Structure formats: structure tokens, C-alpha cells
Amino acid sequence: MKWLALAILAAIPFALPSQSLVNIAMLTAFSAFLGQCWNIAGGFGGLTSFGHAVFFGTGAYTGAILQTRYGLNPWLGLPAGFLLGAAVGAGIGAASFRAGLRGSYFALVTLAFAEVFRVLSNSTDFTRGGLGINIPLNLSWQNFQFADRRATYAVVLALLVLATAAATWLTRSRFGARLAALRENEDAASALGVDLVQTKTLALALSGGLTAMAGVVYAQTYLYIDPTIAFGSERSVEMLLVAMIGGAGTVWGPLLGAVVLHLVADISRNFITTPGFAPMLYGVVLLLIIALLPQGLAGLWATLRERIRRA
């Protein structure tokens, strides 16, 4: 039932006649399948994550690089970058968790690889440094560039669906049943005979080539990327957002902190134009729902339901 609910809404935008509508669809989604990437990690492996812009930001580059510099297809991109998203996050998680980092620990640590990666890309050649990279406009679906936002907005919905079908097979495989467990209690599980390191890493891996998916995509729609836009803390501030609003740990719960997040920035963007007016407002979003709703929306939505089955 919630897949078809899914698929009308899904098939609401290609009816509209509008292109900022589409747009603004188009974003949503692509924030849903962002916040779906951390939350595979960071809710349902409770591995939190301050710097997941390092996968989006090597999922990114190794688009625009493959493109620009070898002459390859850029829909090749989207392979290429989900296997060495995985590596990184592989490297990455292979490091941290070896040493036993854990916790607040792990998500320092996360933030500061992906300033190390925002540095390098800043300061080397290959990247074209600090000038960043520009992708040459040629429309077409076969270079994977499109006049119509419907098509873009087709693309970002499969890759959502791919993520979300990716959670779900969390809450029914074993190795998800291994995630959660280590989630609730990491020497327990490690008693009851959980491989620590190879779980968190391999969740950290699928995560990560998922997220630099993310990355090629967001470089073949905009047609440039640099270093502060690929390795950003904002786009893991994003992330991390419409995961913990929706609610972290459900299938759901990026879908509905995406909608609720892109509604209150439109929202405010209409009223207010102060700058930094809009992150105050998320910083605001997620204190109460902290504060009020610590399971999120969807938490909200479970116990609404449960309520409503028992009278």
C-alpha cells in the first residue's frame, strides 16, 4: 500500500504543467534519496555521519572527470561512481572502526576526511582546483542532459526508489537484523558472534557508492562542480536533516523529512529573505523534533496508527 501511495505521488509532477514545480519536485526527491543514503548508515547502522559530502563529492567528480577528461559517457558515471563511493567508504569505515572509533568519535572523524578530500580537490590539477569543473552543455539523453526537469526528475526517482528498496531489504535481511543489532548495543552483538567491522564497513560502503550516485547526478544537472559545492559541510547538514526529521532508522522517514524540509524552506523563502534566515529555521525544525518527536515524523505516524488500532 505504501509503494502505490508512493507511485501516485511519484506521477503527480509529470502532470504539471509547470517546470518550477517539476523543479521543485525534482528536489524534494533528490533530498529524499540523499537523506536515504545516511539513513542506510547512520539510522539504521547507527554509524552518524558528520561528512557524507565526501561521497557526494567523489560520486561528483568522477563524473565530471570521466566526462570531461577521458571523453567517456557520462551515464557511466553513475557505476563508476557508486564503486568508488563504496571504496572510499570502505577505506574510511575499514580505518575508523579497526581503531574503535565509535559514536561522536566517528562522526569528527567522518567530517574531517571529507575536508581533507575538499582540500585536495582544491589544491590539485587533476580536479582543476579551486576553478572547479565545467561540463559542456550538449541536451541530449544520450549525454545524459535534459531540457525537460521531468526526465531529471525521472532519473533522481529511480535512484530514490533503488535506496528505499535498499532499506527495506535492511528490515528483512539478516545482515540488517546484524546492523541493528550493533545499533542497540555493539557489545552484545559483538558476543552473540556480529563481525563488527565487516557489518559497519560493508553499511558504510553500500551508504557511500549510493550517496556519490547522488553526486554524478547532481553534476550532470548543474554542469559544474568545485570543491566547496562536491565536499561541503551543508550537503551532509542536509542529509542528515531530512533523515532525523523524517525519522532515522525507517524506510519512510528521509521521504517524509524531505517533503516537510523543502516545505518549510519554500515557506520561509516566500516571507523572509533574510540570509541564513532558512538553516536558523531547520536548526529550529530539528531541536523540536528532537525535543518533541525523537522516532521523527514517521515515529509519529506509527504511534498515530497504533492508536487508531486500538480504538
The other form holds:
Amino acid sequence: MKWLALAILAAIPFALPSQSLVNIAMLTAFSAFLGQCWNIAGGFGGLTSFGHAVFFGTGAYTGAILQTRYGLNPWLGLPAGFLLGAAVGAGIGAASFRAGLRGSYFALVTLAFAEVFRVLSNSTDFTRGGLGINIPLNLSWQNFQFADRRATYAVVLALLVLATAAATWLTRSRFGARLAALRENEDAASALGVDLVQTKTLALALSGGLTAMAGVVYAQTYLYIDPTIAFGSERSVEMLLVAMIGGAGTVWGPLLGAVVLHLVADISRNFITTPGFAPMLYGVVLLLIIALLPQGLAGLWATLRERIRRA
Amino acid sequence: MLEVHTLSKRFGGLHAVRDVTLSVPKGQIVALIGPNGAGKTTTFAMIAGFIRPDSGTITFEGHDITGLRPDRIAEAGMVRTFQITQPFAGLTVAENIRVGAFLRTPSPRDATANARAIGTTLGLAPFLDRPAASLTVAGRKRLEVARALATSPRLLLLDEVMAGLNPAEIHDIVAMIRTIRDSGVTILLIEHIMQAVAALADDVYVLAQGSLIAQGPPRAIADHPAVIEAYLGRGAAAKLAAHA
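Could you switch over to the form predicted together with its partner chain, since the one displayed so far is the form predicted alone?
Following is the full complex, with the preceding chain placed first.
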């Protein structure tokens, strides 16, 4: 029932008459996908990252460089981005988890990695430095460039389904059970045979690989990336906001979070046009959620359902 | 089954554990007792891989496990519980036990079935689907044991599972530990409650100020002058003997 309702909701944008409405749907699904990617490590594993842009940017540059420098088909950017993003995740994970970093220390290290990648991409010729990379316009589906936003929406939706399937798998599998255990208590998990470094590193690699695919889609949609777009901290913040507002560590949290954030932002944009108002509003919403709903909107849903059942 | 040889650990100037040698034969219940601060929990933590010893060796079933990580030691078949219970607070009781069960099976269905069966055996059946955070102290102690048992250990390290329990609960848990031993699991336990030790242990080691001061069956240990002095102070044994 829930699945059917969701499928119908997700299909509505295909029937929308205006491209700008489809665009809003696409951006919402894109946010939900990014939030879900962050959620896999940050929510389910408690690996609170402030620097997921490092994966997003890795994917964006991978896709862009492979086609502009090496003439590869842009579709290959998706698997290549996934692999490189996963490798970066495994590298950052192995380095920081082996050193025993957790909590805010891990958060700071991820932030630092994203900054290092931004500075590097800004200063080497290989990434065309601060000029950024232009992807030549060539609209055709073989070339992974779509004139119709509905096609982009379809690609993003497919990725969102993939990430949500991964999140669902985490709620059922042994890997997910171990990840939840170490999130709750590392010593106890370790005593019960959970390999902490390996489990956390794999989670970050999976999360990083998926996030990088979002970067590839971004590059193909806007046909331009530069160091700030790719590795800027705003991307990292948006990802964790979406997951935390919706409910970190739940399967549906990032979807709820993305819908609510975009509704709030898009509706407010129609009334207030002051620049910088949207981020401010995000901040207020986040503060309210943290103060009133530490489990996010998904937590509110669970609490309400419990109350109704008891009544 | 478990051989600990001249194990030592210093924390700065404090010699927490000094040359501890002990042996746990298969199928027995061995107790490690001693006053507060004697180094019992440190010894345990070293055996289970949580603290790296400065010197000494730990051999489990013929394999040197000194310095291995806790998860490797659990995989080898030896698992500990915590004196201060460490539940996965956000998970249900059944999910807590399941983490242990997953050590021996990758299948979620088998792990869940195992976890529920073990929880039921240990009297946690009514709480299986409740959050672990909602358990009482006695419930949490049982959960510690249930999670550890779910890993199918051959040697179980119990760190003060009776502390904080009332006499009726202690009675129950003593019976539970016997049942576990009878099912073929060897047990090394730290305990403060002498009645429980007397009722359970085949062999007792006494630790005071980091060193072993006595070893033997519970009855002999209770009358050992060095043990009485460790607990009651210098000269206490002689005074007791004079009164007798």
C-alpha cells in the first residue's frame, strides 16, 4: 500500500505540463538521493560527516574529465564515479577509523578532506583549476544530456530508488545490524565480534560511491562544474540537513526531509526574494527539528503511530 | 583451555596488574575475586583484547591471542560481558542479541531465530521487542549474558553479572550460570558476592593490589589468612583466629 502510494507520487511529475514544475520535482528527488547517500553512513552508522561534498565533487570531476579529456561516453561516468567515490570513501575511512577518530573529530576530518580536494582541484591543470570544466552541449540520450527535464528526473529517481534499496538492505542485513550496533556502542559491538574499522570503512565507501553518482548527474545536467560547486561545503551541509530533518538512520527520513525542505524553500521563494533567505530558513527549520524532534520527521511519524495504537 | 602467563599492566606509576598467571580448564567455572581496585577488570580487559598487556601471554585453546583485537577473540570463541552494562540502547532487546548471533551466521532469519531462542531461555521473552533502554538492571545483566551467548562462545567471561541485583535475582542468575556451564560453556567470572562464588566456582583466584595472593577451591579460599587480610586489613586473620 505504502509502496503503491509512493510509486504514484513519484510518477506524477511525468504527467506535469510545465518543465519548471518537473524541475522542482527533479531537484527534490536529487536532494532526497543525496540525503539518502549521507544517511547510509551518517544515519545508519552514526558516521557524522561534514564533508560529503568530497564524494560529490569526485563524481562530478570524474564524469566531466572522462568525457572532455578522454572522450569516453558520459554514461560510463556513473560506474566510474561510483568506483572512485567508493575508493575515496574507503581511503578516508581507513585513515580516520584506524586512527580511532569518531564523533566531531571524524566530522572535522571529512570537512578537511573536502577542503583539500577543493583546493587541489582549484590549483591543478588536470581539473582546469578555477576555470572549471565546461561540458560541450550535445543533447541526446546516448550522450546523457536531455532536453526534457522529465528524463533527468527519471535518472535521478532511479538513483534514489537504488540508494533507498541500499538503506532498506541496511535495516535487514547482517552488515546493517553490525553498523547499527557500532553506532550505539563501539565497545559492546567489538566484544561481540564486529570488526569496527572494516564495517565503518565499507559503510563510508558505499555512501561515497553513491554520492559520487549524484555528482556525475549534476555535471551532465548543468554541463559546468568548478571547485566550489563540486567540493563546496554547502553541498555537504544540504546533505546532512535533508537526512537529519527527515530522520537520520531511517529509510524514509531523507525522502521526507527533501520534500519538506524543498516545499519550504520553494514556497517561501515566491513570497520573499531577499538573497540568502533560504539558507536562513533552513537553519531555523533545523534548529526547531533538533530542539523538538531529535529523531526527525520520521521519528515524529513513529511516535504518532505509537500513540494512535495505544489510544 | 585458557592459559594466562605472567600478565602485567602499568598505568603510569600504578602497577595495575603484576605477573598474573592463571588457568581455566575446559568445562569448569573459575572465579577471580578481590577487593575493589585489585585489577580484576583490567585483567579481564586484557584477556578479551580491550587493553594491550605490557608483558605476558594469553593462550586460548593452544593459540596465542595476546594483543589480538576483541572482535578477533570473539570470533575465536571467547567473549566477555561488561560490568557496567553496555546495551545498544536504541535497538530492541532481540536486535541486541541478534548482533551476537550474526557472528556465526550471515542469514538474518537464522540470526533472529537464534536471538529470540536465547533471549527466551534467559527469561527475556516478554521484553524481546522492547527497547533495550527500558530494561531494569537485572534485565540488562541478562541481556549482556544473552548477547554474549548468542556468539556461541566456548569460553564466557562474566564481569560482575550479579552486582546490583537483589537476593532473589542473584539466586536466579546463579542457576542460569550453572545451566550455561552444563550446556558445555567454560566460564571465567569476576564476582564480589562470596555466596555466589562459593555456590558456583570450581576454582578461585584471589587478586589484591594487582597480584595473585591465593588460589584454590572456594572453601579453602574463604579461610586463607592472606585473603582475609586483603579484605579486612593487616592482622585481621590473627585476630579472628584468637577469637575462635
